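The chain below stands alone and is given as structure tokens, in the form predicted on its own.
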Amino acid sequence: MKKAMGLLLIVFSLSLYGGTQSSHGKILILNSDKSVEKYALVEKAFRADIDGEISTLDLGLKFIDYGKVAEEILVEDPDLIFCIGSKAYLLAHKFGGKRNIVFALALNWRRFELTDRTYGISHELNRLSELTMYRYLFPGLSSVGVVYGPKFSEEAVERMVEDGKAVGVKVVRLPITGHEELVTALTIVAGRTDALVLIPDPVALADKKSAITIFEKLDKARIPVFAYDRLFFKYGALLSISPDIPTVGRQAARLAKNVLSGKKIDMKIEYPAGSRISLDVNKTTEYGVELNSMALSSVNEIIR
């Protein structure tokens, strides 16, 4: 009975978002969960910026039967699958065959198996731009720490070290293999750096417990945390620089159109083109962090 209900909901969702065929080709949107605001926003922006026949499959539906996802992909037979979130990408990769895939808002995408038909918008911003903004906001900043699992983030952190040299910020690398090494790494961050840059690494941020450990340990040492999503303010982040969600949707639409039109794609995985900066000014005072007041005009959201 549940499988039947799941298939019915899938078919309803697909029919609800049908469109008109165009030269752009047929697109199936796999949304990991449309009840998540940012997932819904990126889909809305994507759909507004692209023509063609577009169907949507909401993977967050309560009774969805994942065993039917492959069948629905075959029924829809899209030229391209747009995946919103990690769950959507993993299912598209498993059941999508040789179809083109574009993804967005997929954390830890470097863990994915990618093919020559995989394209996407990284959830991570350009680190050089981020480090430049850190220095602009906080003139006294000279060093930052980054805790990560080498298996997933070594290459990205190595690039971050080089980017730091370009803007005069020393990046202290602290590789760990599990939670048991996290506290030791945080002790080094507290003693040797001016801030921690939080990255979406599955080892450093393995679960909620890891996040709580990071923020509690560094709060005691009055070491600020620069995060990649404003949700970390509830734990105690001082700053968040995150992708601008509507811009990500429009950027993914442009990438999808280029893929479908057969254009040469020079960069298969792009950095987000826009960002949103949020700052807790009370915490800058609490931690004694020097803040460039002239830079506040660059901040989208000031938390007091």
The other form holds:
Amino acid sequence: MKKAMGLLLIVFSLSLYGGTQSSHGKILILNSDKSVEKYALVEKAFRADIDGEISTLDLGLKFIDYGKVAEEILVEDPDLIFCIGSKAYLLAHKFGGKRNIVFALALNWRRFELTDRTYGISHELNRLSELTMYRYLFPGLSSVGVVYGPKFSEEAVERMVEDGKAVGVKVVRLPITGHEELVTALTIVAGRTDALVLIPDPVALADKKSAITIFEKLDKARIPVFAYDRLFFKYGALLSISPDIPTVGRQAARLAKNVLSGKKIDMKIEYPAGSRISLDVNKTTEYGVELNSMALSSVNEIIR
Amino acid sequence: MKIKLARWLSGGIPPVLPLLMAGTLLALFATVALSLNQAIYYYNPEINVNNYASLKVEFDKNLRVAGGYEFQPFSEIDTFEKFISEKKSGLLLLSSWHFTLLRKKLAIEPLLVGRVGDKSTYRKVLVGNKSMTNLEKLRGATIATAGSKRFSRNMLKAMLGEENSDIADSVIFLVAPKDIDALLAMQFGLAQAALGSEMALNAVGEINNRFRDSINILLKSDELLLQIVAGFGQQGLNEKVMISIMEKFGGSKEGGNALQMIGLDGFTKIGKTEMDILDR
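Now show me the form predicted in complex with the partner chain; what you just gave was the form predicted on its own.
Below: every chain and molecule of the assembly, starting with the one above.
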């Protein structure tokens, strides 16, 4: 009871503090878990691109004592909190008072409660830039399939269809409601399109079984799968395009500088300005996919 | 073998096989000794793609087969320059812009120049969104680029000319990994302008019609040389062998793939035309 009262008092004082801060540029980095490589990398890139007083609280080091996090925010008294990962954002949102927040690498940021002081770098790439990259790597590509749950991804897929028109790629929409419809949808992908674009959709990728079904079925049909994370190479992806982590760190630093200097922010949530590409070149040969060899200079990782 | 050797020592028939084997081994040791730690050192400030691990694998595959040499990429200019300044001799693969800066500090000699198709030159372009109707509007703007900030500012100054070079000091650079990323970042509003190669601009323009319709080409650079193989210090047998290997690199499928990872089709010897461009 005493502990809860103490925590309430801290949160109350944080709200007061946050509301009356002058902007002197002090930054607190809340890192969800520094031992995760990409979280450490984004912090390194952020720090390299910004000056001033910066401290870090690594939330991966300990069991989360909410009172302690709130206390540390109060002690550090930052003008801006840079949150790496969803856990960090949720805590900063809860205990940060009216302080400015910049987030990065938060996979489910669209489900966050955002305020007028929330800024960030989204975790997904702009679909038009992804589609441009597909066509750049594979000039013969003319259609792709997308399997998704309409409840979660309808809007994103609709935008993708429109973006596809700008790059001459027909996006074939395949809405499903469960695993039973997945196999039918994959048969259509195999019969009517040149590739499947995998999106982080909880219906299409409900579990490991769904992932295995997708890759096995399309491998038999020699249809490549373009993934959004390199972890899908273990299942048989031909390509993965994901945000370039150091670029995300640099963007977050630029955004933080602009917020702290009071500059007008036109775009509160930015797309990542760079991509990281991994490509299985053996699979391109195996599937008979035409590869633009000059585009190899854009590939970060060749998998053989 | 002992019996044969004893017979040879006592005036019998010389043991041809063991001698051949010993000779081969000696030749092998000599090659290994000559080529031990021989590498070509690579750094390019014009792109920011972290592909060093794959680059090393692809280049080493070809260089090792050809003579036990290796490829050593660097991601930071200071580390690269410090490393080579501590060496007495070696070979470098670097951008022509970096070459012209480095030759002021180090006695380096250009040997080969990269080519794409039959061209050894390229141009940088500065494109703006539709609101960028004149150069004055660049003042204080954000420019997306794949180059390092130092390279980009320097290149922009050269493109703007002396009368407008102060604009280059006022801009903010958003560093993306590759030219295509920089151009697309401008398209979706992260920057007002982008600096990239004409080749990348043409590639994106051909694919993406929304991009093509949303840009103004503001500036084009002079013709610049593609990447250069340069030597420094006393060039020994190893360096000569390695230059010859690099010259033939684009000839094989595997070598060609490795070169395409740095945006080239092959190398040719530096001629007078290329020297004139370098000395300009």
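Since we're looking at a predicted model, the values are computed, not measured. Positions refer to the first chain, counted from 1.
Comparing the rigid parts between these two forms, the hinge falls at Ile241 out of the candidates Ile241, Phe46, Val189, Asp201.
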